[in-house]
Structures are given as C-alpha cells and as structure tokens.
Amino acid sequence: MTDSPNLKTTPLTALHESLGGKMVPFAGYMMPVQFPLGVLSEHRHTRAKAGLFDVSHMGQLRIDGHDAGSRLETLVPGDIVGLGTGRMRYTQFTNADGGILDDLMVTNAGDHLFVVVNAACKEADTALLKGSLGKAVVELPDRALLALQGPAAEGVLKTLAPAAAEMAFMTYAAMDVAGIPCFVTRSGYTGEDGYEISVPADRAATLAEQLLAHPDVEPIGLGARDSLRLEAGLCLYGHDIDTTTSPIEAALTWSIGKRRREEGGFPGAVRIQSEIANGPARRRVGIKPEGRAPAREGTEITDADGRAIGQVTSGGFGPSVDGPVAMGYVETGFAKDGTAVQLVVRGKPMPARVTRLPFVAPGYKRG
C-alpha cells in the first residue's frame, strides 16, 4: 500500500512497517493507525507513560523578516506581534466571513517565525502565506516532526537532551537531541505534557529509534491520537472547526488576545468582534452520553421535545473516562454545563448532558 503513486510517505514509514504498524491513507499520506499494542492500550500507555507519534505529514514553514509578526497578523486573529522570543501560540487562519480555514501553531524563534500547519490544509495554507507574505515564507520539506507525549516525556527526553527538562509549556528552544540539531517545543495535542521535535528528515528514524529504546516509550498511531485529543477537548480541523465555524462559536475566544479583539485587522474581524460582544448563535461543547453507546460524528442533537438543536462533530469511546464522549455544536441556550440533551443514535434518542471540556485534566507543565 505504501507504493501507491498518489500517497506520500514520511521519513519514518519504513520504521512504522518494521514495528508492525497498520498503515492507512490519511491526508494524502500513508500513516500508521495503530501498532500491535492496539488503540486502547496505546491510548492508556500515553496517559500513563510516554507515546511517540509521527506527525511529519504536517506542514513546517519559516517566516523571515523583522515584520513577520505584523504581516502574519493580517491573516490570523492571534496576537503574534506580542509573542515573546521562545514562545509559541495557537491561532487560526480566518476567511472574510469569519470562518476558519485552518488552525496552526506559531513560534517566535528569534530571527524568524516557525509555523506548523495541518497536513490536509498545508498546500492551501502555504499558498495563502506566500500570496500575502511573498518570499519571506520558506517551506521546510527536509524536516520531520515527532511528538513525544505523556507524563514520562520529560524524563525520557532529558536523557538525550538535558535542557529539555527546563522548558515550560508552549515554549521553544533549538537544541541537540542525541547529538542531532533539532527545534523543540514543549507542546502537543493529547492533553498531556510532552514535546514536538522538528528534526532533519534524514536523521528522523535514528532519533525515533533512540526514543523508542527507552522502556517508557511506545509507538502510537492515529487511532489513539484521535481519542487522546478528543478527551482533551481539542479541535480536529475539518470536523470540529472549518470554514462554517468561527473561533467564537468553537470556544476558541481565549486564543484571540485583547489587542486583536479591540483592533481587528484580520479576515472576518467584523463577525468575530460582534460574536465576542454579543455572543454567537451556537457554541462548541462537550457532551457526555449517559449510556455506553458512543455518538459518532454527524449524530443529531435534540432537546427534550425532539427538536434539532445541533450536531456532534467528534465522538467515540474515551478510554481514560471509561465511557463515550463527544463534542459538537448546540444552540447557545443549550450550552450551559449540565444541560440535558438527546443524541439520536441509530434513530433512537439517547439521553446525554452537556459538560465542560476537557474530559480529562491536562498534564501540561506550566512556567
């Protein structure tokens, strides 16, 4: 399957196959959905110790120039100018209607901005950036990206890069990891403490093997990555957020700094500022089914009388909470924590309640 001319591979594909990874198409790439340990055990291992994820399919770019922050702010609502050196921030590309084109991570690396975008959107994102910022935007196709996630991540990584232990959540540093020059951020998308490591593509397999040699580390596939981020209440682009949702509807108002809220100057600012001031018509919420049946993406959400009030955008079994969990959008009047709703599963209304996100307490290491 990895020989398909229409699918790309990552620098770790051969390693995944040697480890027994089950490879599936994802965002134009062949990626491991699980390893012999299995999705459930991979999820639980990451929560208990440390999991290693290949996220090399994501787009990595550099934005050069002393005015890179102010220029990027014409495309995103996040405060990039105010981002301190060595700090990173989550934001979104928005369109003229206030919808979300993609979400991304932006890091102030000192003499440039380091940007990571989603795999499925990276061509469109790159075109958007280059169309607005020109030659200041440099693609980094010669780099792979590894995510080491879980409460044991710090202990594992400091054996190869002692300085990593001194980093706090949402910070960046350039450092050698096992003698390999890397860009390291203390971040991830599982709700756990951990790191994302940008490494030269031709050294990625070597680094991955050294990390996997630690007894606390197991390779983790896309299946567990999805259940981990769902329990953590984190959005998946194309599911929980897209061009029809605004950052305010998506409960991402926290990602828009005070200055940007007041000044605007980004695509869709009129709608977004109005929703901040007056509230949106719908909101993304957590949903906890009262039974054991999971509610999958697309499940209709109704009130007690059976009137449609929203839809599930992500749902499944949450191994850490030992039960089904979901996220979705409901009319704002039903968004309060504890509100009783119904989920129409296989044509049958099932009781559920709106609940605060995340479903599991985050394990981030703050400053």
Contents of the next structure:
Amino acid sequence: MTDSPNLKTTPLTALHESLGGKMVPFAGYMMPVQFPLGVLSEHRHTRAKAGLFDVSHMGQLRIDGHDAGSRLETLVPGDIVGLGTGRMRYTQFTNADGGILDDLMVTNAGDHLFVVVNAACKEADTALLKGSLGKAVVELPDRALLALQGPAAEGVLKTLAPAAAEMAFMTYAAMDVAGIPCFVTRSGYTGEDGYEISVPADRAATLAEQLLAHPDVEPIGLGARDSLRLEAGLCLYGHDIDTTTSPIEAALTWSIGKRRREEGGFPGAVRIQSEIANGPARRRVGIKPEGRAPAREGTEITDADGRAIGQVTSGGFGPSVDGPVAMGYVETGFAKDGTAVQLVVRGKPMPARVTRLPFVAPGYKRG
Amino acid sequence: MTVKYTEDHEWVRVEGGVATVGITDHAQEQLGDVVFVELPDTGQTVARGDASGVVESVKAASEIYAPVSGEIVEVNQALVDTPGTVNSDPTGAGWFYKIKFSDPSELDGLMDEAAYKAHAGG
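Got the form predicted alone; could you also share the form predicted together with the partner chain?
First the chain shown before, then all remaining chains and molecules of the complex.
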C-alpha cells in the first residue's frame, strides 16, 4: 500500500484490512474499493441477500431548534417543514444559479433534524449550514455510518433489533441494535431494501462484526456501491450532479414539494421555478448501449447524424443488468424513452437508446 | 517456446514465428472482474505499440498494445462471450490474439520473467 499521510480512516478501517479489503483513497479517506469476493459478486450478493457498506466517511450533522426545518428550507428546495416526525427526505443544497452544491438526506428526528451529506462536500456543507443557521448546527464526528442493503437486510437486522422490521421505507427510529444505541433509517443508495445505521464510532466495529457474522451478509466495497447505485438510477455528486446542473435538469423535480415549487425561497429558485414551468434545456436520462462495450463518464453522446447532444456522467457495467449501463445529460428533445442515440467510445460511434431509470426494479419496502 | 513480457503487463508467448498475447495475472488482479473484451480483426496488420484491443473491468478500461509488429492471425473469440476467463485463466484460456511477427528483433526489447516480476513489484 502506498503511504497516505493525509488520508483519514474510519472506525472500520482496521476491520476492512483484516477482511482483505483493497484500500484506495476516496474523498480524503482510505476506503475499501472491493473485498476478496470482487465487485461483480459483491454487487450480485447485495441484490440477492445483504451487503454491509461502511459509509462512515459521509458527514453526519444535527440541526437543533423548533424552527430547524424552516431555516434549512432557505438552503434546499425540498419540503422540510412538511416532513413528519420519524420521516426522511432526499434534497439538495442549491446555489444562487440553481446549481447543486451537494445532495443530502434530511430526517425529522423529533426534537432535531438529522442530516447526512457527502464526504467530499461535508466541510463546505458544514460551513454553509453554520453560516446560515449558526449554533443550531452540530457536527457528529463521533458517529460511524453503516449501510445494510439487500432483500435479506430486514431478516438480518431484526435478529439484533426486532423493531427495525416494522419500519417503512424512508423512516427513522432511534433504537438499540445489539444493545448499542443507534439511529436507524430504512433507506440506502443501492435500489434495494435496507437500512443505514448511525452508530457511536467506538462501537461501530463491534456492530459491523455482529452483522457480518450473519451468513447472509458480506462486506461490500465502493466499486459495487457505485454499480448498484448506477443501476438504481441514483445520482453520484460530482459526476451526475454538480454546480453546473440544476435539480430539474438532473430529473430530481420529484424531490421538490408542491409548496416549495410555488413559494420558492431557496437559492436559485428563479431558475428552478422557470425550468419547472418551461422545461430545462437538457435532462439527465438513462442510456443503454446496444452492444457490450461500456461507455464511461465523459463519453460524448451524439444524434444519429453525429451531432453532439450531451455527455455520459456515469457509465460502466451493470452486473444485474448483465450489460453496460450509463446515465448522462442530453438535449431535452432527445430525452424521450427509446430515443436512438450514439455513444462515441474510443472514437467509434456505438448505438444506444435513451431508457427510463432505474435499470433494475427497486426493492424498497413501501409503508 | 519463450514467454516475454511488456511494460503494459502483457505476456507474449513465442512459438515459431507466432506470438500469443494476453495480460498477466498481475494485470487481471489489478483490473478486477473483466466484463468486456474487444479484439482486433484477424488479418489486421499492427505496428508495435498500436492499440490492438480493449479489456474492461467493472472499474476501468485498458487498451491492449501490440507487443510486436505483424499480422493478427487468430483471435480468442470466446472471450467476447466469457470475458471472465481473463480473470480465471489469464495466461491460458484467457489469451487475446496471435500475431505473426514481422521483425523478430522486436522481441529482444521485451522483458523476461525475472525482469517483469521486478517491474510488477515482485
């Protein structure tokens, strides 16, 4: 392994190494990209049974105060005030131009909001939140975050926390898991049923080991996390969304509640409301190459005549699809499901079709 | 029969005037699960260093460079349907193509096994 003096570890780093994880730098952390099982098998295992992911590099924060929701709404287009106790929602931090600074999960935990942001953005997000909401924002650096994902996740977790089985998709509960006080949400980023478990850092390895002791659970690295979320049609910040893309272009309009669309009051509202009303110039879509060659991030998308109409923002091989899958932005006129396009791979145009996302049917447990 | 190696982690097995080309165990290990292989056309003429195929894993795409100049005389078509063979048997059934080389002196520029092991980090 190369020396990496500036890279941070997570409470599970030693466990990853003992499990044979191949450690790579990611967002300032040393993280396992894969375990001995390998990306393909890790991906398929998660869709068939359950995978355990270390997502402790992500930022966890609390926002206190009875007005936390309305104050957070000045930074995000999601409906936070209308978020019921014990429920969570996906939204974005937007900038004045309507671009996306980061995407995040917001949970109404009763007397506070619990927020999870991306690792690469967490310092900027924290500064943004503190600058706007002040002392109400509390970082939670002493908590690790585990994701248990897959159709067997419920059966596994209920052996350590029976109440977890009763939870519906996108809900939250504070509960003991294996006797450890945790914040549990029924959520994730794989397209499967599953949970994210916020656990005190000093108990995280113990909890991970207990979850891994179940025969249905395998440790899963970032490689499979990426292919799982791509098949699920979920955006990766810095790739599919960034400050140059609006939530409407990114096909995230569903995450903006009716009241917020009408009232605005979030950064970039003018552009975002205009794009909702008039349609964006380009749109994020799924793209299915017709051959076997994967089209990677940055691949040019052209129309049948070879005119550039967009770019792939995430692309690779979908192990569950058993073929190449991609997503990217195309001019709105080409965004319709089934539209024939070309992907320029190594200088050669390859036939592909715009396709509805996700590539695999979600396994979410609806309430 | 001799086996030589390139800096790009290809192995080259020389038998008579024909060289069989594949990627090393080290290379497949680094790539991870191979999901796509693109092969050159039989009959195609390549110069040493030409991109003459592609191997892609879940993680990344790598080009295969012709280790010597010559004519492609056979390709391992089976890899197109079962690219995972590159992982399971990289130096055997996972071969990519055979090349009838035009300049045997180019072989002298390739590494022997000891030199390759040092190159690949032991």
